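Just the one chain here, laid out as structure tokens, in the form predicted alone.
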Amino acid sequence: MKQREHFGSRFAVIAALAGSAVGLGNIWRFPYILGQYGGAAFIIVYIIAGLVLALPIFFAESIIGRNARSDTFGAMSKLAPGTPWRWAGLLTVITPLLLLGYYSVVGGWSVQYLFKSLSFSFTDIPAEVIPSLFSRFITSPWQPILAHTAFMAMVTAIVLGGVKQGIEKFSKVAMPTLFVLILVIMAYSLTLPGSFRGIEYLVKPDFSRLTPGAYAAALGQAFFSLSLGVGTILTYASYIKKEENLLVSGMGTAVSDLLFALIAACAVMPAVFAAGLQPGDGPGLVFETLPFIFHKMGQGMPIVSTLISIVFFVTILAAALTSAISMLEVGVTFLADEKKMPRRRATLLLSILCWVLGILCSLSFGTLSHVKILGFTFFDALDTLCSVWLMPLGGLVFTLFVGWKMSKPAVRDEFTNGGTVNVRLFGVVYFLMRFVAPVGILVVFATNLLM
């Protein structure tokens, strides 16, 4: 039997896991909700939510993956043979592929806007044209599909390289580069006149904004920020060596993810306020507001403005790629482990399927905008299905499996590396996985139903 690949070092483990966690949401979503729900007050709630909800789910996935050393379906079959748990594992094979179907469309937008930066598009056109660039681009039939195709080609090429030569090598370069680039953008952003108002917007505590919606947003952000419930952590954990400390890997990933989100907020919001604009949410902040800022910068120093815009969209592209490769890897591992399909064939097959799905999502902004599924376009339907229902359901499956199906000695042995590390903390982590995390996920479900 061919020996299973594994990550070569602790840095490689954290880089890959953090790469899966750090994505587009860190750059455009986190800054917005941070300011919307009380700045520093929200950060406190978010960190608590991460410790009591997100990290236990992260550890649950890691324990299953490293213990079984298999894909999500195979892990459940191996640890609970002859039970329906394997079908729950299959759910977390399908979810990331659906997620990649529309995520790759947004990744394609970053490809297109990087090209626009390289071609000086944000400094060579009238300011009044810039706000309409994004809507004109996503509603055109061919340009977004070409950009989506380019993004999927990059994802496919990285995953084709395998765990060590593809995912590990890319993550070890991409993650440090991401932090350097976002620090460069932050440093420049903070030098702009009026940028202080953006920092004040982010960090000024306003406890009056901590409404039930704020707590729900903190739970949701903590849950989704670490890519939980879709099998990516479980799959990557199956490549982690037995002597690796899961607590250190988990904390390193969580800290890296939070740190990047905070730096991104300090990079984006000061520039938004310096330009005299109001912060928006969703992709509009990145693909509508910021190009306008780059244009305003370019009126006095076009070269600097263009360089900053290039750095910014390279950062967004790299963040999108590190998350996307983990989504594709889940399905590739499943076909390689369970169907004994060669890795190359599995990668190409799933990439084509996600590419086709992405075309439908891309066209839902234009040609297929009239086609609805329960009132949603293809893009919005997949987004709602994955983020609102399937991801929390996957997280619930993993915590219930570790907390209630696996034996406590087996869980302890995996988390403590046979009783050599983290022994004193195991009781706390096990209690959170068994009781607190499932309740937290049910709260997320209830909130989604009521909203």
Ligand code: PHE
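What you see is a predicted model; the values in this text were computed from it and never measured. Rigid core here is just the name for the largest C-alpha set that superposes within 1.5 Å across the two forms. Numbering follows the first chain given and starts at 1. First, how it differs from the form predicted together with phenylalanine.
Once the rigid core is used as the reference frame, the Cα position of Y37 differs between the two forms by 2 Å or more. After superposing the rigid core, the C-alpha of I145 moves by less than 2 Å between the two forms. In a rigid-core overlay of the protein, P205 has its C-alpha displaced by at least 2 Å between the two forms.
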Second form
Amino acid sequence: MKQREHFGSRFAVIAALAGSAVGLGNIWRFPYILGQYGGAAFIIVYIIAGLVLALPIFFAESIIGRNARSDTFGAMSKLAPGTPWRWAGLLTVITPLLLLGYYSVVGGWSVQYLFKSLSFSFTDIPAEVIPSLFSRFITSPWQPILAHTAFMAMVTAIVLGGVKQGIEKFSKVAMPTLFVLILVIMAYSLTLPGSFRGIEYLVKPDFSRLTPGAYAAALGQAFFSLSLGVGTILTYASYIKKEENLLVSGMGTAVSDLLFALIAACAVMPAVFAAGLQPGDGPGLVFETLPFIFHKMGQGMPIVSTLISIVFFVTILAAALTSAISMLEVGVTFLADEKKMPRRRATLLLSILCWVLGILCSLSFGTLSHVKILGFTFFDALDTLCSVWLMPLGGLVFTLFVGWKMSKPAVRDEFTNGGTVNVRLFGVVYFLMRFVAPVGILVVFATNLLM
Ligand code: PHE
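Swap state to the form predicted together with phenylalanine from the form predicted alone:
Now the complete complex, all chains and molecules, led by this one.
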């Protein structure tokens, strides 16, 4: 039998995991959710939710994945043979494909905006027109589909390279580069006149703005940002060597993800305030605001505004790519492990599926905007289905599996590498996985149902 591939080093493991975690969730979603729920106070809730609820689920997924060395369905079947758990495993094969269906549309928007920056399209027009370009662009039929197709082609090409030659290689270059680029943008953003108001917004908590919905949103964001509940972490963990310390790779990923989100917020918010715009502007926030402010502030020096805008959209695109490949990999690993399908064929098949789904999502902003599922457009329906329901459900399944189905010695063995590392911390992590995380998720489900 062919040997299962492995990530080559600790750096490779963290680059791949953090590559999956750091994505549109950090640069595109975090700033506008933060804006909608009131800034600094939300960040505090977000960090607590991350530590006590999201991180334990991250560990649960890593423990299952590395222990079984298999795709999500195979892992459940192997560790709990003949039980319905495997169907839960199958669900987490499907969720990331649905997710990629709409994620790739936003990935496409970043391709298009990068293209616009490269061709000086933003500096050729008055700055004031830029924000309105966004809605015109996403509602037009062809351009976004073309951009989405380009994005999916890049994702497919990387995953075709395999775990080591494709995913690992790309993530090892992309991740450090991303950090440098986002720091450059933050530095620029902080020099904008009026930027201090953005920073104030990020550090001065106003707890009166924390509605019950903010707690659910914080957990939802933590899930989305750490790529939880969709089998991605489980699948990547199945490629981690037995000697690797799961606590270290998990913490390394979570810290990188949080740090990146905070730096991104420090890059985006000052620009939003400097432009005199509203932080709670919604999903268009970074696309409408940043090219506008870059152009406005660089008046007379189009080359500077163009350069900084290129840097910004390269950052979004690279971050989106490292995440999107991890979504596709879940299904590819499933087909390769369970159906013994050659990786190439599995990758192409699933890419086409997601591409078609993405076309429907893309059209749902314009041509198909009248088609509604339970009152939602196609894009919104998939987003709500995945981020509000399926991701937390997947997370619940994984923690219940580790906390209540797997034997405690097996879990301890996996987390402590046979009693050689993290022995003292195991009790706390186990408690969080067994009790705190499942209860937290159930509370959030209840909140979502009642709202
Ligand atoms: N974590 C990614 C982001 O922040 C999104 C993602 C979710 C990736 C689920 C993989 C699986 O953009």
